[in-house]
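To begin, one chain is listed below as structure tokens, in the form predicted on its own.
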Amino acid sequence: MSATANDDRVRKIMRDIKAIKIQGARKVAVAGARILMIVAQGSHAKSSREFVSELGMVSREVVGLRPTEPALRFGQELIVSKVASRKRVSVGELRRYAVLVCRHYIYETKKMLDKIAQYGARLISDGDVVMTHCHSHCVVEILRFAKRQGKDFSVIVTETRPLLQGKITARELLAEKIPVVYCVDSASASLMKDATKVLVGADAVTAGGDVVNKIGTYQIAIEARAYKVPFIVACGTHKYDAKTALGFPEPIEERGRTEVSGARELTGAKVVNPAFDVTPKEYVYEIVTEIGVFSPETLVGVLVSHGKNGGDLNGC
């Protein structure tokens, strides 16, 4: 490890990372551009070569830190291919490039946010009671873009057990006047009966369609279909994971067991915590991205046939 990458910001940003005290799959991935950029001002490389190899040292630690999180993976291969890629040009030039390849993939990823935003308030009508689980900034920014076009409506959200990020979700829609009802997750399948859409976000679109977001997802889409309520994802084209394709499953991370027990409790009890679930194609109704909205099929087909993967950074 550089010393650069022992920089206090870097390892404060690598811990609430890994402590999901920065969550959102958007806000980890900026995150993780933002360590590159801090690594990238700091380094002490000698030459070209070798400050390539420091960056590429970082990013592989830093994708460690979620390995189910394909926007930070996707945003830290192509921050360091496209230095890489920069040839011909002294090391101080290539560290002020990576800085601004940095900024600007920060940048295209807020800029993708607010198009998500757009397509996606025009599903939201007058009277919907939307069910909502986890936190995720595509549906909260649609809300919040809804609700500013004068849509009345509310939202059910669930705790989302264990770290309970539902709060998160609750709290930034309450700050916008948006009615909420919040609930163990439990209760999902005895609310859904109220709901007229389910909007959840998402970590992972694979190569068949399928959706991978957090934990309990997949049983609200099974209830969804049950009450046939519409079940919407909202993400960015960047959560595509073309490896998916090649065979390769996208990885679940677990979770320690401390966030669901204490460390003394449950001696000798297997204690299972994964941070994601896979819900299958069949349940989604539609996924909101920042090119449109379309099934889960049709997003594949566009995306396989514009060899589009993990965000544009084509403006450096």
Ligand code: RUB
Contents of the next structure:
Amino acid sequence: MSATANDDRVRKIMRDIKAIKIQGARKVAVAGARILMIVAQGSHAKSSREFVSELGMVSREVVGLRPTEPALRFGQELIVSKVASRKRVSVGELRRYAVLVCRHYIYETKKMLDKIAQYGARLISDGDVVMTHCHSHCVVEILRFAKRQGKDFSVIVTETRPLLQGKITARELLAEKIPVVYCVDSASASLMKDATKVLVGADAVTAGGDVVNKIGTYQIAIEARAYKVPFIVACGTHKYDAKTALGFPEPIEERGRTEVSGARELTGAKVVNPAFDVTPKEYVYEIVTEIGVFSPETLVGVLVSHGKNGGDLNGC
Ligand code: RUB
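Given the form predicted on its own above, I would also like to look at the protein as it appears in the form predicted in complex with the ligand.
First the chain shown before, then all remaining chains and molecules of the complex.
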């Protein structure tokens, strides 16, 4: 491992991603780009070739931190391949170019989020009671945007065991003066009768149009269907996982048992802790992206025919 990959800032960001202190697919992807930027700035590589191989090595480690994150994989592959394809430049120029690519990528992901917020806010109406799960920047930005447009609605936020990311959502919405009802995950079915919409984020959209998001999302989708409440997903097109079209399943991250039960508790029990689940497309009413709002099938059709998921990020 090179000196820069062991930079304290790089190691800290990696630890924070792994520990879910940095969380939410978009933020994780941006943090991954920051890592490559720090590596590029501090690299001691003596040749362009050595530099590209250093970026590639760090990038493989970054991608392994959260297996269920196509946006992270997409961002890392995009940055490394852009840098690798730049020929006949000095290592110094290549390092500067890598920093620019990372900066541009981060800027474009912010633009993507703004567009999702604009499209998504159109779906929020006065009087809505929106249920959400976990913490998604896309969801919070949509609700923030709708609130700033003067819409009057409230949000039911599930706590999201075991790491309680629902608290982050609740705090961010309260800071916008959006009324919040905060509940344990197992209250979602009882509270669904009050909801007019469910709005959740996504970590991945598969080639079949299914949606991968925080564990517990699928059961909320089932409850939403039982109450005929539209189940809406918000995510950028960089979360489309094209490899699933080739038959590769989306890997589901399995986290440590101590997040769920004490280290010395339940000896003999197999404790499982999957971080995500898969909501079949039949439960998804529509998906809000930076290029518009689509049914799952139409979104996948559009992305496949354009062959450019990730939209403007490709131009970094
Ligand atoms: C967060 C989660 C979010 C998606 C989308 O899980 O499931 O709904 O990542 O987030 P974790 P965003 O806390 O394990 O990262 O809209 O911010 O990309």
